[in-house]
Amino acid sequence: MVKTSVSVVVNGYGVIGKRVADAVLRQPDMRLVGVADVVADWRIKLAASKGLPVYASTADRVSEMAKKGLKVSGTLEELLRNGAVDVVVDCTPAKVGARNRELYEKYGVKAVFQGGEKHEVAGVSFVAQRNYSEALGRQFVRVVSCNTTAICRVIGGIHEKIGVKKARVVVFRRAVDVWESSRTGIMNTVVPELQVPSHHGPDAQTVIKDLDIVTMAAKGSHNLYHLHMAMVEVRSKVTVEDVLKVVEEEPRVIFVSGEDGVDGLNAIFELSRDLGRPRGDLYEIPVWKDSVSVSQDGLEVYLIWATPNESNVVPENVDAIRAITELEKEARASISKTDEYLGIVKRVY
């Protein structure tokens, strides 16, 4: 019988998950049954207020999160043993997600991972326009970490309709999540990531198998958005007329001006919340329209974008959910909803 509806539950109500979770309720396909996490912080004790059932991901943690005041509605492996749950989308810490797949696999549930986790917990890293199909009917599916998602939405778009020869990807990245900037972080310094490629080249092709791809990152002492810079030599001679045509028709990737006082990723934090977004959040990548340039002989593209690193792969968990369980076949289908019922747009101003 063809599925045309999933049973979801959060596994890990931090940055992420407490996104997906509200984006899996604006999914008319998918049922939120509830929550899991080990602490009963004030994030937790909203989703509470808020009516959705929470559950211990550890039975270990269920009475200090009573103690705490919270009603816990039992834990995780209870929930999973009843047959509940149809995908778990765990967003728990790096390296831990790794460790919950021998309880998924126990009780024979699918699973969505997070980039904090390696390729290899899955065996299949997921950007819904670059591989839906390779996801479908599987178990477990990896969603790969923002910087990877994005790279893979714009220079994966070039390389599709142009054909990428190699790219070269330079990845200024915030210093810490905004909710964690009180307690770690950089400060009036720029460090970069000595190990070159940096990780998110190699973590691109695990998802676009042929690209060719090295990528440079350092970390600033800001905690607003990565930004993007992007060398790309190209196939055949192009103009910037044929990559704005490509950016253009690329879902979830969008256009912002610096002539219109869009100047750097403050404009852009700014942006997202007059967008009237959950938590401001922009689901889509921001190309610097006037950073598309090409070379005197058409063959290398130059371009700029911010990667929204709480928010951008919202999208794709929900994708990767109708993937393993195929509720769409069709990646288009599938992208196609999730957008309609998260507002995600080509034009933003």
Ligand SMILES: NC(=O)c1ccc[n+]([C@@H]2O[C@H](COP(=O)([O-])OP(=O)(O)OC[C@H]3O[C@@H](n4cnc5c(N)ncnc54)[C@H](O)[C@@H]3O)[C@@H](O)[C@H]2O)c1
Contents of the next structure:
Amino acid sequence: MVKTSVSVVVNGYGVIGKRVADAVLRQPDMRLVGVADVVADWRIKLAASKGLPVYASTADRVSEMAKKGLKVSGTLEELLRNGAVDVVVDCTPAKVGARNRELYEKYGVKAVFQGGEKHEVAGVSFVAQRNYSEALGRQFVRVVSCNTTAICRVIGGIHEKIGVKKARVVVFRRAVDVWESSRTGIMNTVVPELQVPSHHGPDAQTVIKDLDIVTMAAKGSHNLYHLHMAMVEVRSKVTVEDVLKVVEEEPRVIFVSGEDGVDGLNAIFELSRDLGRPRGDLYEIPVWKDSVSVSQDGLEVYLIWATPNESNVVPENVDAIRAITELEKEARASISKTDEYLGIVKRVY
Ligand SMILES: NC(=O)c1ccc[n+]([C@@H]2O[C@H](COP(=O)([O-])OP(=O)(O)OC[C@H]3O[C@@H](n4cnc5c(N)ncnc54)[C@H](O)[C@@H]3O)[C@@H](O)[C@H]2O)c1
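Okay, that is the form predicted alone; can I get the form predicted together with the ligand now?
Below is the entire complex, every chain and molecule, led by the chain shown above.
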């Protein structure tokens, strides 16, 4: 029987997990059964105080979490055993998801993994606007990382509409997430990733199989967003207007402009807070309109965008749930529902 609504639990209530949980709460065709974690710090206590049932991801954590004053509703395994869950969105740290897969298999529950896991953990790597249909009805899917998602949205759009011969992208990464800045990070330096290509290019190829792409990466001493600079050889001659049209039509990609005073990641961050969304999250990829350029022969395209790493994969997680449960068979239908319920737009100002 075709389902009209699915029950979801989020395992790992960190940067991605808490955002996905909030996004699921906004979908009329999804029910958030609860969230699970292994700690009971302020983030998990805040979830509980918002009225979300909190589960211990592993049985050995129950007493410790309860001792810290958290009301623990049970273990994740009990919840899965009771058949109360259709989909687990696994937002645990990299490589933990791979270990959790066994638990999900044991109870025949579907799961969405994140970009910190290897492609093989799920067998399908996912960006809604590129390969939604590949995930239809699957037990497992992996939403690729924030960087790969951004590359697949922007370069993928150019590839689909114009044809990419070769894409070369420089990924300038944030050093650390905001909430962990007191624990780790670099200061006053730039640290190049010496493995070339960086993993982002091959990762994009798990979604767009025929894309010729090489990426190089470096880490900066900031904690907000990543910045990507792309040089793309295209298959047919284009003008700047042609490229702008493609970017304009691409879902979840927006324009910002230096002319409007958006002169750095800082300005985009402030802009995203002014939009009034939860946590100032930006789900779209902001491309600098003024950066879109074309070589004299019309065969090379250049552009720069920001990757809001904490939030751009959130809509993809929602679409991944719809795809694997077949709540929606069509990518466009799921994307437009998700975008409507999360307030995702094509123009932010
Ligand atoms: N942070 C980002 O910018 C970002 C962007 C895109 C994708 N991702 C990916 O999303 C995943 C989660 O990353 P994050 O940044 O949200 O991590 P995070 O460290 O912010 O959150 C992970 C959460 O999982 C909990 N946890 C740890 N071990 C657990 C276990 N065994 N079972 C259940 N919960 C456990 C932690 O307590 C924490 O609350 C990773 O695969 C990461 O690569 C992260």
